[in-house]
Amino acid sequence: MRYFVINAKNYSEVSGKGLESLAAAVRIVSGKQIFREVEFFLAPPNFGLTSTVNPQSSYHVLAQHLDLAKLGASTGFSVPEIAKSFGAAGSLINHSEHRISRNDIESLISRLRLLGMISVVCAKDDEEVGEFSKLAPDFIAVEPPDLIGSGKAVSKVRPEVIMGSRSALDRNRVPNSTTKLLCGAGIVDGIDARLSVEMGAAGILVASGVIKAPDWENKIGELAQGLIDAKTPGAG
């Protein structure tokens, strides 16, 4: 199996109807046969979570972001168990743009994993992705930050960060882990894709190569495909 998360982030292009059309374009090519060995995962703005969510779809939702709070007075934040009621399969975790503490990373793999939701820990190099991967949440996304949105994809300029991030996970893995490495940084097409998984990882984490590209659906299509005709699958 290959894996392909999508992270809207906060783009304007998916702000309102936006967003159903984004959600229209991973619905209609996930949905596909061809694409069958690879799992689609959609992060939408968080305001945007039930809009995406469809229990005919053949996508998971995430959220971008879960905050510690506990249910009940705990207002503003992104309560893990309300995000789960509203059709949340998971959340990312540690953003390059929202990082937070190694132990908040820890409680926050603890409680989603106590409630099956999955856990997607980004690292920004493979010291990260060693240091995480003890933690055994469902997924690693190692994206160096200076990359992140530059067109520029780590799988082509910095290949050897795919490389160790892979050897890192393995090396520190802990018992009975099941922990998947993703690639994301300056993914743009479907040679990006590709050439991730054949260096050790197991997907993609992606967003402005798909937000910004002129037709979602051709470009989300061509991921996907670039995907699985890596020649070496990425075990985890």
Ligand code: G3P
Given for the second form:
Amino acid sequence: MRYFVINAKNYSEVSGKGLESLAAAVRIVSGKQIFREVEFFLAPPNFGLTSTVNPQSSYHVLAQHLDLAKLGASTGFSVPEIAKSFGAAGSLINHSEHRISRNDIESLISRLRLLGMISVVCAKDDEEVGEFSKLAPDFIAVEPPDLIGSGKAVSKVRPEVIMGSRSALDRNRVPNSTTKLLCGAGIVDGIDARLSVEMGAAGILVASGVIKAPDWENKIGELAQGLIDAKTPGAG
Ligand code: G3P
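Having displayed the form predicted on its own, please output the structure of the form predicted in complex with this ligand.
Below, the chain from earlier opens the complete complex, with every other chain and molecule after it.
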């Protein structure tokens, strides 16, 4: 299986009806038989979470961020239990644009695990990948911050980050854990996606490469095709 996470961030293209169009594109591509070996995830702005959840669809919805505030009398926070009740399958944690403390990362992973939710923890380099591997999240996504939004793919210009992260994960993983490595930052085309897997990732985390593309369905299909074209399988 290969994994494809689309982070819509807060790009204006996904405000209001834009998000519905993006979700429709993800639904169409993820439903194609040729992509049955790709698991798709969409992380909309939290306001749009319910409008993108569709039990009939073959993709999962992730929150972009969740808070550790308590279920009950807490105001203005996004708490995992409520996100789950609205259909979120899991959450990004510690995205480069929303970093949190090591303790909070650990607490969020545990809370999501208890709820049966998926944790996708972001790391800035292979050292953090090694550190977060010990927490056994479902996914760790390595993204060099300076390449985010650059259009210069980590898999092309800094493949050593993916290879180093893969060995850091393999060295530090909790026995019997199934943490999978994703990579992101600057991924814009099918070749970037294919190289990501060939360098040792199980999938990709992409934002602007999809959102800024003129035709979402076409671009999502191109990236998914790159994932399944990869010759050397990544983990998972
Ligand atoms: O969450 C994905 C991300 O930070 C990578 O951004 O725009 O380089 O695909 P982008």
